[in-house]
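Have a look below at one chain only, the form predicted alone, in C-alpha cells format.
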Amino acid sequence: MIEIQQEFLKCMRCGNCQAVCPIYKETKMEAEVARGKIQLIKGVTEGVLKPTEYLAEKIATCLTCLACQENCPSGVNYEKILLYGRDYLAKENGLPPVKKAIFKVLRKPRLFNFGLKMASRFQGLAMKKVKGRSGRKLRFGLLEDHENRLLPEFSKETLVEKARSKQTSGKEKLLYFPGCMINNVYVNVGEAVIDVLKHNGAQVVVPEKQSCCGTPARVHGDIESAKSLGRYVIDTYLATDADYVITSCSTCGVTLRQGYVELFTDEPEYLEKAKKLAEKTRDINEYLVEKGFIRPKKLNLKVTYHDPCHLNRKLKVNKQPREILKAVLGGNFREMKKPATCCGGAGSFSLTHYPLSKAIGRKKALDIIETGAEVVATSCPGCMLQLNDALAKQGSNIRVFHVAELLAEGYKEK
C-alpha cells in the first residue's frame, strides 16, 4: 500500500493523459481517464468513496493501453494503481456471476480446452459464415449490440494437435507458448510462426498441457486464478530444458516476461521460477532480429503496420516487426498515421466494453485505409480480431495478417 500511496503522490493533475487517451477522446468524462481513475481509487482504499458498482465500472473502462503511463509528466506508474484499484474492488465487491464462472473454468486447463474444443464442434448454433469474408456474425438477438460483428471461427484442430507432426531437430531447441487465440482460433499464425523458426534453424516444440496465461483473471482482480494458471504455465515450460520460450501474442509475451515476476513476489518458490522463464521469453519478432533472420524473398504487397500495445509500450518491441516486414516488402511497406494508437480491442474489454470499443477501432481502420495498404500486419490475435471487425465495418477488404504469417509466405516464395 506504501508503494501505491507513493504512486498517488505523484499525479499532479495536470491532464497530459487526456490528450492520449483513446476512451476520454470518446466520452469526454473524467472518471474514464487516467488523472480521474487515479483520484477514484485513492478516495476508495482511503474510505473517502464507497466501493459502489457503478465505481467499479469506471475503473474497468480502461484498455491499460498505456498511452496515459507513457505520456505522464512525472512518470506515474498507472498500471500498478489500476491493478491495485481492481483487486481492491473485487474483494470489497466481490466478482461478478459470470466473470466468475469462467475464471473458475479457467483454472482447470482441461476442462477450458475440452470447452473450447465444443465450441468449435457447435458455433454453427451460435454464429453464421458471412458470405465474402473471413470470419463469422453471431445469429441474430444473441447478445445486445454484438449481432453484426466479425468474429473469427473456432478451428477444428487446435495448434497443439497440428504441431504433432511438424516437429523436428535443430541448433536450438525452442518451446513455443500459442495462447488461446493462436491454439484455438488463429491456429494458421501459429503453423506459421513454427515454419518461420524451423526455416531459421531450430527445432520447435509445442508443449501438450496449454492454458491461458491468466491475463483476463490478472487484470479482473481475480488474484488467485491468475495465480493458479501461472504457476500451471511456469511448471510446464520449465519442465523442458530449452534455449529460449517464443510468443507470438503480445499479451502473453508480455505476461511469461513480466507479469509472473510481479504477481509472484510474496511466494519465493515461484518468483525465482517466473525470474528463469522471463530470461528464456522472447516475441517471435525479437528472437528473429536477436538471431539475424534469414532474408526472404519480397512479397508485391503494399503493407502497413499496428504496433500492438503490450508489445510497443512494455516490451518495447516495435523497431523488430518493422526491420522484418521492410526485408519482406522493400519499399512496399507503409506507416500509417500514429500506428502506435490502440485499436480498442483489449482482450475481453471488447466483449464487455462493445459500442465503445468499437468506436476506437473505427479510427484505426480509417488510418489503415488511409495508407493505400493491400494488408494491414500486426504481432497480436487479440488485435487481429479487433481489426478484421473494425475494417470490414468501413466495408473494406483489406486483410489482416500477422508479421510471421507475411515472412513464412517470403520462405515460401525463395
The other form holds:
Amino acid sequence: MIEIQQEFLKCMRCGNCQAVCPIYKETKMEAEVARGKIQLIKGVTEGVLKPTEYLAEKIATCLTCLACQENCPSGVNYEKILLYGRDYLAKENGLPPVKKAIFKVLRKPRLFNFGLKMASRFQGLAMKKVKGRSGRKLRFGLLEDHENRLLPEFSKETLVEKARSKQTSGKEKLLYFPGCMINNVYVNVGEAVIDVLKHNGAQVVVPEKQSCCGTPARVHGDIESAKSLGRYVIDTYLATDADYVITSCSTCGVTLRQGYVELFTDEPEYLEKAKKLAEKTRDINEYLVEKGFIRPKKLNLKVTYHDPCHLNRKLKVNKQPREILKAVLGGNFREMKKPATCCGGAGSFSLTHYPLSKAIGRKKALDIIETGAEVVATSCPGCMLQLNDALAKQGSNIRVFHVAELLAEGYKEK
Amino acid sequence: MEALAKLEKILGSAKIKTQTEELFVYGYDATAGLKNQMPLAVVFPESTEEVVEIVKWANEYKIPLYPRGSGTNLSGGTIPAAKGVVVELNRLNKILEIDLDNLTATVEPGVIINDLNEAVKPYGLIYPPDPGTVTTATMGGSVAECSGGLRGLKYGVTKHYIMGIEAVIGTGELLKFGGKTVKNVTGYDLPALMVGSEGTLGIITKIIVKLIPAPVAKKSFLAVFNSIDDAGNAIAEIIKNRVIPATLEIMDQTTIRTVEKFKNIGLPVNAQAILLVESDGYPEQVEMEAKIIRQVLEKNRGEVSEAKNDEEREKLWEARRAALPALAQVSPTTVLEDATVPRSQVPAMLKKLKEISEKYNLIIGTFGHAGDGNLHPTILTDETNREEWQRVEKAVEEIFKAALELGGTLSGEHGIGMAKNRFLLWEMGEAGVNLLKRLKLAFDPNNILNPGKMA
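Let's compare: the form predicted alone is above, so bring in the form predicted in complex with the partner chain.
Starting with the chain above, the whole complex follows.
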C-alpha cells in the first residue's frame, strides 16, 4: 500500500500522457487517460470514491500499451497502478460473471484446450470463411458489427498436435511456448517458428501440456487465476533441461520474462522458479539475433513492421525484428510513420470495447496503407488478428504475417 | 437539478457528464498543492453556437463556467473554484485555415499546439510559441494563459502571435477582435486583452495566429561555468553585443546534479551553472552570431562545446529537456514557479534563490529561460509533509518578493490563476487590482467566467 501511494504521488498531473494515449486521442475524456485513471484509482483506494461499476469500466478502458508510461516525465509506473486498481476493484466488486466464467475455464488447462478443440470443430456452424483472408466472419449477430468483423479461425489441428510429427534434433534444446493464439489459431506461425529454429540448428520441443499464460486473467484483476496458470506453465517449462524457452507472442513473452516474477513476489518458491524461467526465456526475434541467424535468400516483397506494444516497451525488442526483416527483404523494408502506436487490439479489449478498438485500428491501417507495403509484419498473434480486421475494413489487400513466417519463407527460397 | 436538466436539453446527453467519476478528474490541473474541486458537470461543446448557449444558460442560472483545454496549466487556472460547470473545449479542434498569402492560420481552441506546427511545417513555416507542454496543451489554453517557452528571447511569446480572436464574452455575446491585418488600431487592443485573460473575460472559440518562416540554419553551444556571476555576465554580454539567440537557457548546480544522477549524460557535477545557447536564422547570420557567442562565453571563463551536427545538438538539448523530469523524480511534489526578472538581474535572482533555499532548508533546483529572465525555481517537496509544506509556502512568498524587488514580475508564463492570487496586490497595487475587476465586469457583468481566478 505504501509502495502504491508513493507511485500515486509521483504523478505530477502534467498531462503529458494525453499526447500519446490512443484512447484519449479518440475520446478526449480525462477519465480515459492515464492521469485521470491514476486519480480515480487513488480516489477509490483512499475511500473518496466508491468502487462503482462505472468506475471499474473507466479503469477497464485501457489498452495497457504503456505509451503513457514511456512518455511520463516523472517515471510513474502506470502499469503497476492500473493493475493494482483492477485487482482492488475486482476484490471490491467481484468480476463480471462472464469474465469469472471464462477465467474459471482458463484455470483448467485441459478443459480449456478441450473447449478450443470443440470450437475448431463447430466454428463452421457460426462462422463463414472469408475468401482471400485468414479469418472468419460470424454468420449471425453474436458480436457487435458481426457482418464486417474478421474473427480468428480455429485450426483443425493444434500446433502441439502438428509438432508431434515434427520432432527435431539439434545442438541447442529449445522449448517453444506457443500460447493459446498460436497453438489454436495461427498454427502456421508456430510451424514457421519451429522451421526457422530448426534451420538454425536447434532442437525444438513443444510440450504437450499447454495452457494460457494467465495474462488475460491478471490484467482483469483475477490474480488467483493468473497465479494458478503461472504455476502450471512454470512447472511444465522448468521440468526439462532445455537451454531456452522461446516465445513468439508479445504478451506471452513478457509474461514469462517479467510477469511471473512480479506475480509471485509473495511466494518464494515460485518466485525462484519464475526467475529461472525468466532467464531462459527469449522472444524468437531476440533469440535469432542473439545467436546470429543464418541469412535467408531475399524475398521480393515490400514489407512494413508494426511494433507490438509489450514486446517493444516491456522487452525492448524492436531492433531485432527489423534486423531480421532487412535480412529477408533488403531495401524492400519500409517504416510506417508511427510503427510503435498500439493497433487497438490489446487482447480482449477488442471484444469488450469494439467501437473504440475499431477506431484505433483504423488509424493503424491507414498508416500501414500509406507505406505502399504489400505485407505488414509483426511479432504478436493478437496484433495480427487486429491488423487483419482493420485492413479488411479498409478494403486493403495487404497481408499480415509474423516475422518468423517471412524468415521461414526466405529459407525456402532457392 | 433543474438547471442541469435544462443544460442537458440544450446540448444533448452525449455532450454533458455528471457522473461523480467523470467529474472527479476535472477537479485538478497540473498545478501542485491546490485542493481538488469537483464541478457540477462537464460539458463538451462541439460548435461556437453551443458555447453561446452554454454562457447564456450560465447567466440565467448564475452558475459559474470554467473553460478548460488540456488542463496542463501551472497556476490552478482551470480548477473549478466554486461549484460550477467545466467547459471542456477539446472537441473544438479543427485547423480551419492556413493562409499562405497572409501567413496566418485560423484554428479552433482545442487544436494542440504541436499539431498546428506539424500542419504548417510542409510550407516552411512555424508557429513559434513553444511551452514545455507543446505536444499536449491546446491553442485556446495557450492563448488564455499567454504561454511562453524556450524561444521567447528571440521570437517572443504567445501574445506576439495573436492577430485575431473570436470569443463568447460573459454576457453570451459572440465577438470578433482583430483579424488578419498586420496593422489594426481600431478601438482598444482587444485581442491583446484576451491573451492571458485566463478565461475570465470570454471563452475563445476561434484564433487567428501569425506564422513565420522557419529558420534554415542552427548552431548550438553548451558552456560550463564555475561561477554564477560569470554565467550571468555572459548572458548579459551576448545581448549587449547585439546578438539575440533563439534560446539561452540556464541550469544551476542542483539541477545539473539531479539530471546527471538520473540520466548519466556526463554533465559536470561540480559546475555552478550551465548555459545552453542556440542561434538560428540564415547560415551567414548564424555563422556570424556563433562567432560572437563563442567569444563571449570563453571570455567569461565558460568551457564551451559546440554541436557539430544534429545528433550532437540533440545530445546538448537532452540535458535541458531532462531538467524538469529529473527534478520531478527526486520527490513526490514538484512546485515549479516562474519568477521572472529583467535579464540583467538573473545573477542577483539566482543568488537570492540560493539564500532562500538555505533559509528554509529546501531543495530548490533552478533552470529556465535566462535570456529573457524567466527562471523556474523548482522546489522539491512532499505536500503530505505539513511542516515542510508550510516552509514551502513561505519560500514561495519570498521568491516572488525577491522577483518584484529586482524589477520583475509574479509570472513570466504560467499566469496568476488561483496559485498566485494572494500576491497580486504586491505587483499591481490596489488601484491596479480594482481596474482588473472593473474590466472583468465590463466583459462579464454576472461574474460567470472562471470566478476566483486572477482576482
